[in-house]
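Consider the single chain below, provided in structure tokens and representing the form predicted alone.
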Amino acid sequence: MTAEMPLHAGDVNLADEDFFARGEAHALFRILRREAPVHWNPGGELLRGWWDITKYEDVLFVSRHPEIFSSERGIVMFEPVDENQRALASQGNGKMLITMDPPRHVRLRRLINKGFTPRAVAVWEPAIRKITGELLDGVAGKARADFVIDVASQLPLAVICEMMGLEKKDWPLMFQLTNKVLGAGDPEYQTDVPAAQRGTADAARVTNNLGTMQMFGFFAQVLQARRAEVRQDLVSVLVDSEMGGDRLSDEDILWFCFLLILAGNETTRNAISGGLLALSEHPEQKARLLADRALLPSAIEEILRWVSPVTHMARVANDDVEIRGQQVAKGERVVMWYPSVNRDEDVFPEPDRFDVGRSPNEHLAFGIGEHFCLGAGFARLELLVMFDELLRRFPDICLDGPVERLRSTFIGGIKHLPVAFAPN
């Protein structure tokens, strides 16, 4: 069953997946920030209702005072009604950084900053161009491709799992969880679920929680071999790590990598694929990207202000506190939309023109704050390399059938992008 489009702010109801699948949620987002920039979204039977914030000064408040806003209630807009639901999907409220208020938060992090600071990231630089003219040799032979599937997701999947010591036999499986545990909602990723109940929410449920005991026994066994033999990657380091002069339990180094296997992989995949969507669609700017290679930097800060792969990040308030004029009660969830406040009109000139030599380009895509994506830089650098080589090797790399994006509210996704490598 497919959506309509609303016409007023108070026919909006952003838990809708189908909006996001079919690429149309800019258009909510340009009624609510019209309309009702701070919007309460009800809820329903079985979920509480929560706030739509869709502004960026907006986001900017929310993202600054973690003392007033927490993450350790969860970062999705999604909480159950039914308290023994909300049980099951709070479990790693407050053990992943991406769920912590400080200053645990601040300490855990600073245990493996160092790894991804400029310096160490610039290191990465010759094997990140490796992977990258592999996976296009990988393509070269072939008159058309998924895009997605050869080459997007194949790079950040090669760092991350390089950067925790995983083996190359171990890299599908990573990818396969991460579909299972990021896109629950999504019928295709739903293959434990009897095909008649796909796409309802109890299948999402329990494709998201077979996902994650999976990941959980996979990194278990990492665990306790790196126990038995500490080596180079970020595993090891978490292993050899003291925090208040104790060691991390196995509960917090498994929800860690977790953390680290699914942000360093997914969201750089869909700015990636997003980035060529983009240009696809854009045809004179990517024209004058390739008549201008200087344009590359600029070009890719637009694609992630365009694309703006993770989708939202929620909060709960401590404390009654008022936003843009409405009483947000302690306990009330805030939900901060960042595809709308990086096309918010009171910050980016016209902003639904892809323009990839925008600056400035203050966009939010990596969050701010406390929360700031540890791995922006990696993000950056991947996109920039591929972006480079792709464009160089293939600069008439064209769009050949429909895109397929993913059911969800949380990642802005695209599962299928098939592409031509010369025009038809």
Contents of the next structure:
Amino acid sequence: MTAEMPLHAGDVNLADEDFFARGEAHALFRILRREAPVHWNPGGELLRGWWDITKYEDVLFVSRHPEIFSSERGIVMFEPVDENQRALASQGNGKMLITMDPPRHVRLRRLINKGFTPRAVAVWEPAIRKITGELLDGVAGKARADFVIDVASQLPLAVICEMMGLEKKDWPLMFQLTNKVLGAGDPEYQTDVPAAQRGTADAARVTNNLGTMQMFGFFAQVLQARRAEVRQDLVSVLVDSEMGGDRLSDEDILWFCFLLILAGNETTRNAISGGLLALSEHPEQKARLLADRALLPSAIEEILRWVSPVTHMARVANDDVEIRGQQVAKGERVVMWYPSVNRDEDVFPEPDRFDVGRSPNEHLAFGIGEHFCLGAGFARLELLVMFDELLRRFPDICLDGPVERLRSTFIGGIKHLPVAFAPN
Amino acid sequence: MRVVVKAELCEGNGKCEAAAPEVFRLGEDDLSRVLVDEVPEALLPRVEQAIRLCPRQALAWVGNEPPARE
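Alternative state: the form predicted together with the partner chain, after the form predicted alone:
And the full complex, kicking off with our chain again.
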């Protein structure tokens, strides 16, 4: 079913994943920013409604008040009406950093955040450069590649798996399960469901649940191994950690691993592939970057703004609160749309222009405040090294077929990106 | 006016040092430190900017509640 492009805010329904799969969501956000920047998106028989937040200042306000806008009742827009489904959808609430409120969030985050500071990240640069070089070597002789499968997905996957001390033989499984959990709404990943049923909400639910269970099964084995023998990796840090004199429980650690592997490999993948897509669609900007490599850091920030790899985060109001004149009632869900705020006309001059030299560029692709992306430093370094090496070795790289986007309202993903380049 | 870094929140993103290097500096431990007791009048706007830009909301004026939303 293909929905018509709406003309007015009253017709906008951001639950429609097909707009995102077709790369048309910006047209919807533009309507909302203009007509209804805090917009009530009606639910229906299956889903409760929610508020769409599309302006930069309003996302700052929501993000900076975790005492009003809670993460513990779910961070995705979907809240099923059905009680059983709601229980299933909320099983991770309050269990992971990303679904936790202060003060617990602050305490748990401090167990590992020393491994993510600029100095800690910089230590990884030689390893990241080596992995990137090997990936590019792998495609160098071929003249063609699926940039997502062969390159963009592989670097962040390798880095997070190394950080967690996972054996190389398990990395493809992590990729596959990440796609099932975060790409559950896309028929391509609904391989556990009979072909005729793919593309339905049920298929998405089954795919997400199976992916989640398999991930937990996998990490239960990793955890057992680390409890037996502590090593130098993030899982071992968690095994060794205490909070208020208590060790973390197995369940705490498994949810932590679940979050780390997902956040570590799905997001940067899409910034890399989305960045190459943006450069390909703006050849004058690519030429500018090739001619002046000192623009690389600002180009990376522009890629992050342009792509906004995480599409939304939701919060639930702990109290009645007003946002831009709209009354939001206690218990209602607000959804922050990052691609929209990163093209807010009130903040970014000519927001729909891709400009590798844009400055200032205080985008919110990593969020801000209590839940600011812990891995932002890694993401930036992976992007820097990747585009540095890629443009040096394949300056003529270009698109070689249709882009296939992920069908998701949560992740601004690209599944396949065929590219061609002169072999070297 | 005095400004503080909340050490439990700071993760060394360095936005403050970039905005107001006369006032903030990242230490060897990747934590930001305040270099001055009183923020000179001329630097107030840049410290405001640092407070606004800190990704972790780790900076605050001393003795002031966060300003109400305009």
